[in-house]
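Just the one chain here, laid out as structure tokens, in the form predicted on its own.
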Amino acid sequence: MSDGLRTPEHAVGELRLPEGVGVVSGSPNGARRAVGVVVGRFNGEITSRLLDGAIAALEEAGVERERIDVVPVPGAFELPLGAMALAKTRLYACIVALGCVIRGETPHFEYVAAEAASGLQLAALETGIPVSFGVLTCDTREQAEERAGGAHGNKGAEAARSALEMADVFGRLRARAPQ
């Protein structure tokens, strides 16, 4: 969507370290991880594609399946609350919330898909438990589908690799404190 103001393209290249600085980063490493997963059942047929992608690629990165617990939620509003229950357990290195807002003809989208941003945020930030943001905000429904599978990518797996690599940073910064 190009309105003069923005252009529908993200910024190209890769970020570049300065020399001689001390770099901790982590990497999508899903071995011995237990991931909780928080989907909204609101517009079920973009955010089961999205589950679909996220699970293949908790699997692909080491997690076991049996350690990926699903938790269903009505909608996007919901993901938040749901994110933080899993979180506030310590049952998990990260947590992966998906969800779907379709903009419609009322301001409703902007409402759900600010709070589920902020929630989910405030979520990771109250925990210290990484939270990823898998929810799909589209002007269209045939973004939504795109999105969730088709040129750009199934964004549930981007989704799934951020929370482990941020799990996998949050390791790393924990062997390097003293004790």
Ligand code: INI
Given for the second form:
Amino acid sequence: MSDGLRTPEHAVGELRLPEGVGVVSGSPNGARRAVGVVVGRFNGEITSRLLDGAIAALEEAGVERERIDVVPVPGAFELPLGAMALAKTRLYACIVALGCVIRGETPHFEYVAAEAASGLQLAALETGIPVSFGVLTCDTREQAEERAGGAHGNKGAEAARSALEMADVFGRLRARAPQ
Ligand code: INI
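Now show me the form predicted in complex with the named molecule; what you just gave was the form predicted on its own.
Okay, now the whole complex, with that chain kicking things off.
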């Protein structure tokens, strides 16, 4: 099974929610939302496709093009700082981080990929603004191409929808909390 999100080694099926509990869930709704996108220039052929996928998904979800700001950074290692800077402006409902790390002959890959992942999570946790992880970490360029608009979908689009969903659920939770 491959729906673009999961590869055959992932489990199929939807989450089943038990009856009787309160469920606060969001949807990728972009209406009246501004979104910041930070994107690595390294492996630019791939990150351009991730960016195209993300912008298309944001517009499809109702985000107006003029409300999308894109910040290019040198590579995936710089994504966390870019995301943090965007989040701290408080101008954006969520941040989409896009990059592509491809394994080389040295352990450099491990450092760049690990710092990108933990740094992006830190940016979200420190600011309370959702930051999604649209960073490909692949062994080969072919694997990256498959995930940037090829057989495995477009992870940029997936990251855009995840960020909007989290922004939406945050909004719903805020609306429920006592003022
Ligand atoms: N940056 C990437 O985004 N992808 C890579 O595959 C990559 N590799 O393999 O080196 C990469 N390196 C650059 C890194 O992100 C920083 O820009 C650089 O180290 C300067 O801080």
